[in-house]
Structures are given as C-alpha cells and as structure tokens.
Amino acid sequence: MRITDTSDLWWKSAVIYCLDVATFLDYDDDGVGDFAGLAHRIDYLQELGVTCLWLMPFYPSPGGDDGYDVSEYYGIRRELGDLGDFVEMIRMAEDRGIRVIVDLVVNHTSDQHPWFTAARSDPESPYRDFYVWRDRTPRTKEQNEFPDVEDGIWSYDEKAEQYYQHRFYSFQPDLNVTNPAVRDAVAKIMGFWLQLGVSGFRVDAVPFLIDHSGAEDAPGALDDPLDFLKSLRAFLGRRSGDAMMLGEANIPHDEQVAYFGGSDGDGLTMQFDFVANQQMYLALARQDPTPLVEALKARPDIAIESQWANFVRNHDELTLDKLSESERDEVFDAFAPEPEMRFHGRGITRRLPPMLGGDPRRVRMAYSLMFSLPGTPVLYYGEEIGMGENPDLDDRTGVRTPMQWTNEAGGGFSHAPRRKLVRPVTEGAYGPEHVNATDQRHDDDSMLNFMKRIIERYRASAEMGWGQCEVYDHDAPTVLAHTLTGEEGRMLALHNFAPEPATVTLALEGMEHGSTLVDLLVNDRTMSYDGDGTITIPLDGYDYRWLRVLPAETKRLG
C-alpha cells in the first residue's frame, strides 16, 4: 500500500503534545490555567511543530485524582472556561493544522457522578447496573492499583448496602461494561466530543475498561471483551472517518496485538509502547542499548492502519513494572536513588533532565532516540524546554507543575498570588529563572530550538513514521544503530548511550557507489560512500546522528 493512498492516516507521522489545561497558561489570573490561555499559546505549539494536541481531563470533577474522577462527561470545569471557549480553541488549532484529541476516562467515574448517585440510592434504578456490585466480597482479595492507599478493590456503600468494585481509588467506582447501556453511553460521550471537533481520544486504562471480572455472567457480557474496542472503533469510523483512538495499555507486546485488532487493525488505532519505554530506561542506566534493541526486535507486526506511540515521559509515574525486580533496582539506583523519588515501588516521579543529572548531551540524545524510533512521538508539556519536577509535591503531582513561560515569579503561568496557584511552580535549578520558554526562544543552542529542529526533520522524513526498522550489528557495544526504510527513502540513526566516544563501522545493504549520507541535524555535514562495503562513523560521548541515505540518482532533498 502506497503512502499516497493512505494519507488520511495522519497519526502515522504526527507529533503529539500532551498538556493539562489547568497548568498550561492562566489567562484570567485566578491561579488556574484555562482554555483562553491555551488558545493564546496555539501559535507557540505551531512554532514548535506540534500536529496533534492531547488534552488531559478537563471535565467537571471533585479533583481527587487530578481530574480522572469525572463527575460529568458533557461539560468543562468552570475554572477552565466553558464549551464556547473549548470550541474557539478547536477552531484556532484547526486553522494552524493542529488536531485535538481528548482523554476518554470511562473505566470508572467519580462517586459523585449522577449515575453513581442514582445507583446507590435505589436498587431498582436503571443506573444500578452501570456499576459492579456484590453482597459479599470474594474470599481471595485482589490487589488494588494503589495498594499503599486502598485495601483491595471492593468498598462497602452504606446507602446501597452492597460492595462496589473499584480498581483504582475508592472514590472511583468501576463502570460495568458488560451492560449494553453502559457501552451505548460511552459511544454517546464520544459522539458528543466528535461533534465539537475533536479528532479522537486517548483511552485511559484500557485493560480495566474492557475487564469483565466481577460481572462475567451478566446477560449483556460480550463473548470477547475486545469486541468492545472494535465496536468503538467502528462507531468512530462512522462518525468521523479519520478520527483515532490512542490506548493506554501497559501490557506485553503479544497482548497488544489483539488490542490493535490483530491483522485487521480494527481495534485501537495506536498504543503506547510501555515495554520499549521501560527497556529504554534500563538501557540508559546500563549505558548499553541491548535492552532496547531486544524490545524493538520483539515488537510484533501490526496492521498498516495501526501505530506505536513512543514517549520519554508522560503525566503519570515513570512505570517500571514490566522490568524484573533486579532490573527495576538498577533503574532506581541510577535515576531515583531516594525513596521519595519512587511511586509505590514500581515507578519514578521525576522528569528526565534531573534523572540524567542535567547533562544536556544525554538529555538531547534521549529525545533524538525517541523521535527516531519506529512509531509516533508523544511529548509531555515542558519537555521541549527541559523542565524538572517539584520534589516537594506528592506522588505524580511533582511532574504536573505549571508550564514555565518566563523567568518572572510564577513562571509567566499566572500573575495570581502564589497561594492561589493550582500547583506550586518548580523551584531551584529547574525553576523558571533558569528554565523557561521565552529565554530559550532567543537562544539558538537552547533545548527548545533543538526540539524545534528535531521535529522539523522528523516531519520531513516520512520513513520515520512509516518505514520498516532494522537494527544493525556492529563493533561498538554502547551504540544503537538502526535504519528506517520506506517508499520515500532511508535514514540511518546512531545513538551513543555512553559518555565515552565510540566509532561505528557497519555495512548498509543496498548502498550504491556514489551515495551520500546527509546529516539531518547538523548543517553541511555529509559523507560519501566509496563502495567498499562498509561505512565508519565517529561519535562523541552521548552523541547522536540522523543520516539520510541519498542514492547517486535521486530527486530527494538532503
């Protein structure tokens, strides 16, 4: 299938940028970010090269889980604005070629959602079966996702006089997707936001969304829970032919294939590659790319409509649960040596620059690596300027601090008094006086301008989103060498995981005499291939190269 025949698959070569409206820009200076502030920063996102904006939950919520405890699916939290502000932001983004996707959090609701209020109040209510209830809890206690906070997955409700299921916090009762009415309600929610102009959804906690445990024998249960994902994808296709679903499914690669819909590709459109992400951190800790190489080689084949999403950091803890205990300890020792830097013993609550000791070479190498891996890159707000975390905040909130726009107090996020800010601004070496977007816009060697360049080169290299990946063997053990080959051409990527220089000698199949290797990240740096069967490339410590392979007879630009 030619790329020109599948240009509607925009997510294959997108640049996705995740942000929380509440911490991005406070336009009315009440201490909380808002949609008016986001609208005033759409041009910034366009300049950066963002093509898809992912918004974390902005729905009405009691705020017990940073907005993931939704109490109303058809509205916007009052302090963020209203639906008019949302639509205006969508219009401005579309005008600049930026699509918008929103979080779909339907594996549970808030216990203050009207559905749950009705369910617990009356056993005859049609909403009773929107949730999973039991008169008695199972003898075998199942561990909650937050074992340090919750004792199991069942809580007793005095009003309902039954136990309800919650895989996460007790104020987040699980929805019962074996109930066809719940499945219809989920589709209705999607239809509403599609009508307002969104281009898809980041689907939260997918394995829990389709989990039938506790209600396996319900009359409406599907024979295969994955059919729910397929039905949502089909609905999406009917309502909007080019909308997508990006799934959060922290599961092994072989299970992810089924979530994609197998060879038909009729399930989730995209999925985060948590396996490769965790192996990347193990590789960084060891200064040896082997764990990541093994993860890339183990990636299963997926349909052309499907795509992997690559990331360095996200809005949650940096989860390490797919590593062995000894491997996890290696990463902890390297990047989170103090207990307060860890989350429930399974993850890290830090951003990348502090984890890497602030070494700009290593930080940039990590992002160069992420963009060069086969798949679609996903950035978390502030990564483009090298923001750090606030270690004084608990758990995940340390990486959810206000965006740092200027070097003034409040980081240009808000002029409200410090006590009114939705969350404290980071202080110290990564505070806004040292790390902010304004100063970096005027510094050619800044992290921001590095990120702009790397995004520009990524967008101009179709093989990076569409191409086939091949990892090369060579004689430099600290270097990852891989090619991406597509209809538009081929690119060689080299990344040195160690601080010491290395020299890579390798043979590239299909190289013709007179071919040229053009460095996409450094102007006027090229290499000619003399036809002896190998190429030799020196790398500095933590160095990285993107080399476009140009045959002697080509119309492609270098």
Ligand code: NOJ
Contents of the next structure:
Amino acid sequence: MRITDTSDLWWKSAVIYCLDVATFLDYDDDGVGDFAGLAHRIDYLQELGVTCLWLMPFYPSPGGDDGYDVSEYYGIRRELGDLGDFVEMIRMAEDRGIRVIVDLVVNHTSDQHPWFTAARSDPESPYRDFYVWRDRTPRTKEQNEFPDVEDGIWSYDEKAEQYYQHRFYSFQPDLNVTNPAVRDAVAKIMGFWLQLGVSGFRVDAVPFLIDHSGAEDAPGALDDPLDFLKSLRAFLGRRSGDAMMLGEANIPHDEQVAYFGGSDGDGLTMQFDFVANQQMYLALARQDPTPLVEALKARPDIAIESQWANFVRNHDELTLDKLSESERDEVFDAFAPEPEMRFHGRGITRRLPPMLGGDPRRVRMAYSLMFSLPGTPVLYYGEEIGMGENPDLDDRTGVRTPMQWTNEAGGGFSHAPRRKLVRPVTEGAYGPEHVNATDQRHDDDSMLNFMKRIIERYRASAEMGWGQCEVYDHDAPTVLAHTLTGEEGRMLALHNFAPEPATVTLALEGMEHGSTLVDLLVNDRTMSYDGDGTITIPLDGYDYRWLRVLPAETKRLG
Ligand code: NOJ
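Now show me the form predicted together with the named molecule; what you just gave was the form predicted on its own.
So here's everything in the complex, that chain up top.
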C-alpha cells in the first residue's frame, strides 16, 4: 500500500454539492426548507453520487444577505430546525458516505450580533476591538463589494460615534482579525462545528478576512496575515485529522499559491478557481477553448494536499471581473444580452441552461468539461437537473429559488401556501412542470441521469482529481483535447465547443501498441489503437468524450 492513499486526501476526488437548507426541502410545510427535509433527501444525494455537502449559512441571522450576516455562530435558524436536527442529518449523511462542510462566515458579523451590540454601545467593552473603527473615514480607494447599494467601506455609527469598516453591506461590520481574541473566537467556532461532526469549512471572503491593511502595527497583528490561515489549518488538523478548508478567494492564480501555503500546503486546503471559471465562459462564448487552455497552462503548481475546486455556477452572480472589459462584453453579448441579466456590470445573474439557450448537448458538454478539469467539481443544487433562474427576482436571488422535486406547481418543495414560501418557485420553461428531479429519475436520457453517470465515472477515475493534466495540440480549433495521467490511470478528454462536427487527430505520447480507448460515457464506442502513432476521433457538434486509455496488460476495468 502506498503511503498516501487517494482516500486519505478525500477532497481531491470528492464531488461537492452546495445547497441552502432553506430552499432544499420543506419537511414541516411552513414554507421554509429545513434540516428534516435535507435528511429526507440524503438518499437522493447519495444516489446522485455526492460525497460532500457544503451547507450555505444556516445560522441565526436577520437575513439581509441570505444568511451571510450571522447574528449567532453556535446555533441554527429557528425555521430550519435545531442542533438536534443538524446532528441527525450529519449522522445520516455519514451513514451514506457523505461528508458535510459548512460555511464559515467570519470576515464580518451581522450588526445584530451581540458582539457588535456590545462594541457599539461601550468603548470599554472587550468587544469594541472585535471590529475595525476609525474616528475619520480613511481616504481609501477601496470599493465596496456592492457598489450600487453602498458608497464605500466605512459607515458612521451614531452610538459608537465612530466609523466602522464593512467590505460588504453596512449591516455586516468587519471583524478585526488583528485582535488575537477574534482569532481565538474564530477557532472556537470551528471547534464547535467540528465536534458536531463536520468535515471542514467553506471559508467566506478570504482575501478580506485576512486583510490587515491600515492595522499592520496593531498590537496583536500578525507579521504575515497568511499566518492566520495557517494557524486555522493547524487547528483544524489538531481537532480533526482529515478536515479541510475550501476558500473563496477570487484573486489571481499567483496570489492563490500563497493562500494554499505554497509548497508546504499548510494554508487553505482547497480554493475555487475563479480564473479558470471565467476563462471557461469566455471560451464557451467564443466557441474556442483557447482562453481556458491558457488559464489551465498558467495554473501554478501546488502541494499534493492542496486542490483546485472547479465549478460552473455558484449561488452568487457569475463573476466576470477577471476578464478585460472587451472580453466581459463578449460573454455578456453571448449569455446575458439584457441589462437585467447582469450584476453591477461585473457578472451575470443566470443559471447555465438558459445562458446556453437550453441546448441540452451544449449544457452537458459544459458539465462534462468542468468535471474533466484537473481538480474537484463543486455542484450547486439544481444543476444536476438543469434548473434555470427566476428572472423576476432581483440580483442573486434569481438563482436561489426552491429546489424542484416534482412537477407540481410548488415543485414539491413545500405544501405551504404560495405566499408563505421562502422564495417563489421558478415558473415557465424552467418551472417544475418541465424541470424536476422525479420525472428525470425515470428518464434514462435525462440531465439527472447524465450527471449520475459522469459522477460515477469521475469517482472511479482517480486520475481526474489527482493526475497531471496535459493539453494537446491538434488541428481542430474548436476542440479541447487533454489528458489526465495519474499513478494508475490515464484519461483522454475531448470537448467540442462549437455546434459543428469536428475531427481530431492526435499523437498521444506513450500509447502502447494494442491499447484500447474505452469510452466511459457512451457504451460500444471503444476504439483500439493500431500503433501508427496517431488516433483520429470524429466528434459531433458540442460533443464530449471521456476515453480511458487501457494498455494491453492492465488490471484496470474498461
Ligand atoms: C461571499 C458569499 O458567497 C456572498 O453570497 C456573500 O454576499 C458575501 N461573501 C458576503 O458574505
């Protein structure tokens, strides 16, 4: 047995599924999803092949930023259940081989959090220094993350008679992580949820969380802000040998390396690859894989424990801020032609299927592509059935509608009267009548069954999460051809970004005479390699192939 088994670093071949308990399944029919509903759907998630759930914030919160404004870190929002329901759900998930990670939102609290209430009311309170205060607004060019709602990152608090910092909404005061007591409080929160059985955290807003700017000389400040991440990772390791931290850091690749902890890999365990995500959309818009290829080639090397997280969509806007203005316009023109489909000029508020005109071949090609990129795939609930957004809802809310389980008007999410639903269910072409999990479970050609298949194949191909990626040159410009080579296996992935058919001729290095290329997604499409140095593979428009390369003498299954 090797020293490092693939299942030790489980996150490197996980299938992560993000959901908001409030919009998943409402078990007590009060209009809001709950932990009992989620527990009821664990079998569905297991059947899909999910191995790790990421739960969006479920903590008590006034709800101004959909739970990302936490007013209590050790509890559960009443409508969702209680800690007992949480533990029951964790236990059931564990029984089905599913781990759970939870959102750790500690860049800021809600302004209703008792820490902030104490801080603003009393300058002598030990909590005063939990936040970032100034007598005058510093001259700063820093933009608020929500520039159409907030003027800047400083707001005056009448009670405190000082300005406080907030990178997000003004009801989300930033915590002061130069204060060691705040850093301890963050570790304590992590310790609590680890003790209840979670396998790690999705860490919100990491670049803001660790930013010390303006307070570098504060008495408790760390010499290197990244040491905060490292200390949290070390704490995680002490409390739970195999828990991980998945960081949200929309920053350039070279900066991400330091967040991972460089070659030591002792920082964030995983990070979303926002750069590759945005270049993927540019590539889809251009029907030319080149931008994505460049992003993959420019991905820096990371330590063996570290891992990239790939995604198609998440619960926020589809951020395009790392593209140039003209590139962003190309993506807007292709996928968000109307101004109301855009978010603050920097992103898109739609889900993928409507962006791609509902073309099932193209949608499947995009998911096949995402799963085939080196890294770990992260799905957002509803993607597995091809849900669309509700264009009548503002901003990011349109992609946060209730999960569609059945073809009933309420999508089987809840039997509460419509007016009581946490959010309206999507209607029209992407409504439950046309898009729902139940119908798709019984349809072999459905998106859901396609997703199950690629997940099953992904899980059985460790080279996808672990292997070295190589992009191949060839003469079909609309096709991405890449291989993933692990210790034990090799996979050739082909993706045609254009609607026209294409034929790819490749010279695959190291292919032995007598090898076969087994199509993992479609039966009876196995090819044998006759040893002349090249292989030629015809592809339909928007076609995708995962071909397992099997040498003649192999123990691997074809
Ligand atoms: C990132 C989250 O994904 C987003 O939904 C939230 O608004 C901000 N962080 C602030 O917590």
